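Just one chain is shown here, as structure tokens, and it is the form predicted together with the partner chain.
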Amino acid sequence: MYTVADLKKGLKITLDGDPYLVTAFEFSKPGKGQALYRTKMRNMITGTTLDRTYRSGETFEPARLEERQMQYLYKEDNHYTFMDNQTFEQVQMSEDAVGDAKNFMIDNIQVDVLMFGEKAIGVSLPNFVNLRVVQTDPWVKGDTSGSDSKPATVETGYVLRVPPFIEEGEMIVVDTRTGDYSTRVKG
């Protein structure tokens, strides 16, 4: 349990059944006035955010997070199903949780997944993730535009820009925390 005087910026607590990062917190005293405890915070599961003050006396309930380590097995309806590598657990997600992760699920692709108790809220990916380029343009030798990158479509579906050499069906490694190209796969 926590009171509203040991909140502090990167805290976890649950607030309404949800758990809630603090993203800003200051403490206020107007003149002769109460001690107020000014807040921002941010929902884990839908991404918004809040800003409550409250007066010394409240408590909060620790937000109870863990991260576990698991492997995508694949897609329905809208959900994303993972399965525990130690348990062998499946637990599901929804696609907002997922948020752009989406753009680098492959299948089997070993990932950590946030548990909101019972509830899988998030995941967090490796930093590197190779993908295949399923389709793109040819590279034009000679080419005089100038460009030096040109559109390419992986196999998640997720569209980003490669060197004119990159070509359809090669390897590529994308950087997960930009969503940029890295560098080709050599093979």
Partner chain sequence: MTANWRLARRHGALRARARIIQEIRRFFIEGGYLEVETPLRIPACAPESHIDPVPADGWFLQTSPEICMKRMLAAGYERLFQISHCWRAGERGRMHVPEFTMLEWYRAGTDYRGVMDETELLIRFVAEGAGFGGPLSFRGKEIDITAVWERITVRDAFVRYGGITMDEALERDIFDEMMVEQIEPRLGIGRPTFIHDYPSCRSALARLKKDDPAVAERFELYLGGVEIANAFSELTDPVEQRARFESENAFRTSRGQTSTPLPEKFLAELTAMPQAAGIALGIDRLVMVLLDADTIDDVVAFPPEEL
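Just the form predicted together with the partner chain so far, so send over the form predicted alone.
So it's only the chain below, everything else dropped.
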């Protein structure tokens, strides 16, 4: 069990049966009376934000979260399907829960899925993924008037800026934390 003294940004707790992430925290001690702890928390399932004030002495239950290594299989309608590498069980996750990770997920990629009980609530990707460029404008040799990058669409449909020498069909390395081009795939 956590007490209000344990509250800090990034702490994951269970509140009303749902996992919450503490996003902001402020301690105040009025002239007389008990100390107050003002918190801002985000529901890790629905994404809603909550503002709560607690007094010293209150307790919280830690969120029972587990990260499991899984393989992304396919997308059907607005749901993404993953397979647990240990048990071969399949879990589905909504497009909202997957978030921006959908821009970098190709079939059979290994990801870490955040589980709350038996419910999948988030995805962590590797820091870098290899993606194929499916559409970009050709580079005209000697064209130095333009900028030093051009838009390119990768196989997932994500659009990013790449150097002018990148051509359609090439494999590039993309940083999943920023969504930026990193380098060409060698070989």
